[in-house]
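Encoded as structure tokens, the following chain is the form predicted on its own, with no partner shown.
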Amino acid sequence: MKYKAYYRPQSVPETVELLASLEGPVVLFAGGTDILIYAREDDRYADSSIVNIFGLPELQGITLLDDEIRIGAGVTHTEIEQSPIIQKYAKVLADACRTIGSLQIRDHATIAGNICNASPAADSLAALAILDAKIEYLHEGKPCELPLVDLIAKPYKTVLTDRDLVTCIRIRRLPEGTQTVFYKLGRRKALAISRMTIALLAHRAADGTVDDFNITVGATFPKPYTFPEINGILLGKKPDPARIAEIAQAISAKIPEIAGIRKSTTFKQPVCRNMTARLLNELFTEA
């Protein structure tokens, strides 16, 4: 990997001060699992200053708040997958992180890196989207916040500058009894880039009506999306085959509407419709 200069700050304040002093392009290096792949393809970082922020103490930890969970930007996918807090209150994210790459990659790749790389096929994004993820970051040393769906602008592009430092991700703390599902479709069972992911959560009141529901599809659209109008099909109602079929049809119809008609559309639309219906039927039957 060719680069202009390399720095290893020891704290977030030191990182902020360093970023303000550097001239030319900067690359914030956390797990590096994406950056090192890009560096092998060409010399795109030859004129950049590399700032290694992996392991900064302020970017670590998973904390349970009143109605949210705070995940440090430098937390790895393995740490999320194995976290008792995530497994109890946001299991869909643990399930998503479990599908990412290999064990060696999950041990080093960070959640903020997966977000900031902004790959449409990033496995964590669909789960983060239905958990209403908010991203906290420092812009010129000042704290800022954006919803995940607004932070990612398009494939491999966020609204952040190369001087912005993500500090944490906040997600919903799901109430007890919430059921979640994460489904990944790839060309093989392991070490596969997603062709489609489906993430959903559902909670039912004592009378059997659905009082919380959120579903989205990943690795299909240019950026993460949520669909309040589709969620509303079930909210306040009891799940039945007709409503489940309506949801499956509605979310599959979003594929050409948002992503346009491509070669993969004839494959993805029926797969999305059929898998959504199957997952919802299984979820509510098991319940």
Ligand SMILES: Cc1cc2nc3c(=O)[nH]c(=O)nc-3n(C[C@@H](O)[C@@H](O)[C@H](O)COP(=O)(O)OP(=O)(O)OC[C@H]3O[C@@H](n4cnc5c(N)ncnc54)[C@H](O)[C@@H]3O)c2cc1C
Given for the second form:
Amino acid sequence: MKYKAYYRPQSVPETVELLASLEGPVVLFAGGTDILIYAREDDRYADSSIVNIFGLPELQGITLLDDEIRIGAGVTHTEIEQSPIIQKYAKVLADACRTIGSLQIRDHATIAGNICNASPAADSLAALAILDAKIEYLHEGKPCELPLVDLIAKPYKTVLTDRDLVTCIRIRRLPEGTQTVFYKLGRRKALAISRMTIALLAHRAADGTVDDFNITVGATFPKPYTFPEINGILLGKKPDPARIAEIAQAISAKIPEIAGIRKSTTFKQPVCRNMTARLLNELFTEA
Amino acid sequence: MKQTLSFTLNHKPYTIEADPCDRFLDVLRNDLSLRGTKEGCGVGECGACTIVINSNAVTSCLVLAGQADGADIMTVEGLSETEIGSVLQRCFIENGAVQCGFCTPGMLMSAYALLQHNPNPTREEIKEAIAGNLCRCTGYVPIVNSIEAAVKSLQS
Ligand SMILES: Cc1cc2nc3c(=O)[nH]c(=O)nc-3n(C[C@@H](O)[C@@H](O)[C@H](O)COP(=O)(O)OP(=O)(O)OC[C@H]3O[C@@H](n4cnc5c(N)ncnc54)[C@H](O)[C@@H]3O)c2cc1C
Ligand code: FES
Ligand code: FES
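Let's compare: the form predicted on its own is above, so bring in the form predicted together with the named molecule.
Complete assembly follows, chain above in first position.
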């Protein structure tokens, strides 16, 4: 890989100081599973300073907070998949990360890399979106925070500068008894036309009414979205086939609305409608 | 733009001068002349370049040389000196898991990482562990059988 200079700071403060002192474009290098693929295409990093942040101690670890879970930016997909905290309080994210690439990729690729690469097909994004993920980052050393849905601007583009260091991601800690589903259609190598994910979470009160619900579709829109108005169809109500059909109809209608009418729409829209209805029916008729 | 990199490779300490932004695969094959690790696709999809870094199986075509600094690394060259590795190698040969042999170093490293974490894997867990390793010759069954045989052999 062609590059201008290489640095490996040992801590976050050292990284902040380094980033402030560097001139020209900077590449924050985590696992590198996206960057090294791009580096094969051309010499786009020839003028860049490579800052290797892989393994920085402050970016590690998964911690349980009062209402949230903190995931260090440098946590790998394997660590998320195997974390007892994520499995217990945010299972949908463990299920999403388990579907990423091969074990060798999951062992090395990081969650912040998956977010910051901002591929519309990145598999963690739908799960993170329904968990109300917030991204903490340092801008010129100052702590800042943005919801995931505002961090990603468009395909392969976040609102961050090349020197903004993501330090952690905070997600909801789901109350006990919350059910979650992650569904993935299609493989990475498969054409984008046939890729889609659905992530959802639901909780029912003792009397059976739904008191917590969030559903979204991934690998379909230019960036992650959540749909409060669609969630509202079920919130405070008892799930019945008519409401489930209404949700399936509403969420699949978002595909042409947001992504525009494309070749893939004719395929994705009915698949989305049918799968959403099926997943919700299975969820609400189980136990 | 070479820098000094220090790491443990196959249980031996190394200090070398290498370009930190080369792929670690190239450092192994070119700088260290360790050619057991193969390059297939170069984009993380075939698993031929799999090595074990800090107990994790990773594709070395997607690892930066600078990331090896301070790490504990195993490649296929070090396997025969470990119990798990030598049993795996024997079982691969006995069970017909090696035909052209191109995928074998990567397969062995994925299997080695699996058995280090999980000495008693199910057949499903074995398949999952080698799902990122492609083999054009064997149809995978002999490979899974070999790893199962190694598990039995290591337990007895
Ligand atoms: C063979 C293969 C299969 C794959 N399969 C899938 C799949 O099925 N599903 C899927 O979703 N993805 C898949 N991927 C992509 C996935 O590996 C990456 O998106 C990965 O998660 C990126 O993490 P990384 O640490 O490797 O990022 P890097 O490549 O190091 O970085 C990616 C981007 O994020 C930025 N970045 C990283 N960390 C930070 C930080 N802390 N602060 C600010 N910016 C940061 C980098 O500057 C860069 O722009 C696959 C990749 C390969 C090679
Ligand atoms: S050469 Fe590294 S995965 Fe194919
Ligand atoms: S033995 Fe030939 S590719 Fe596996």
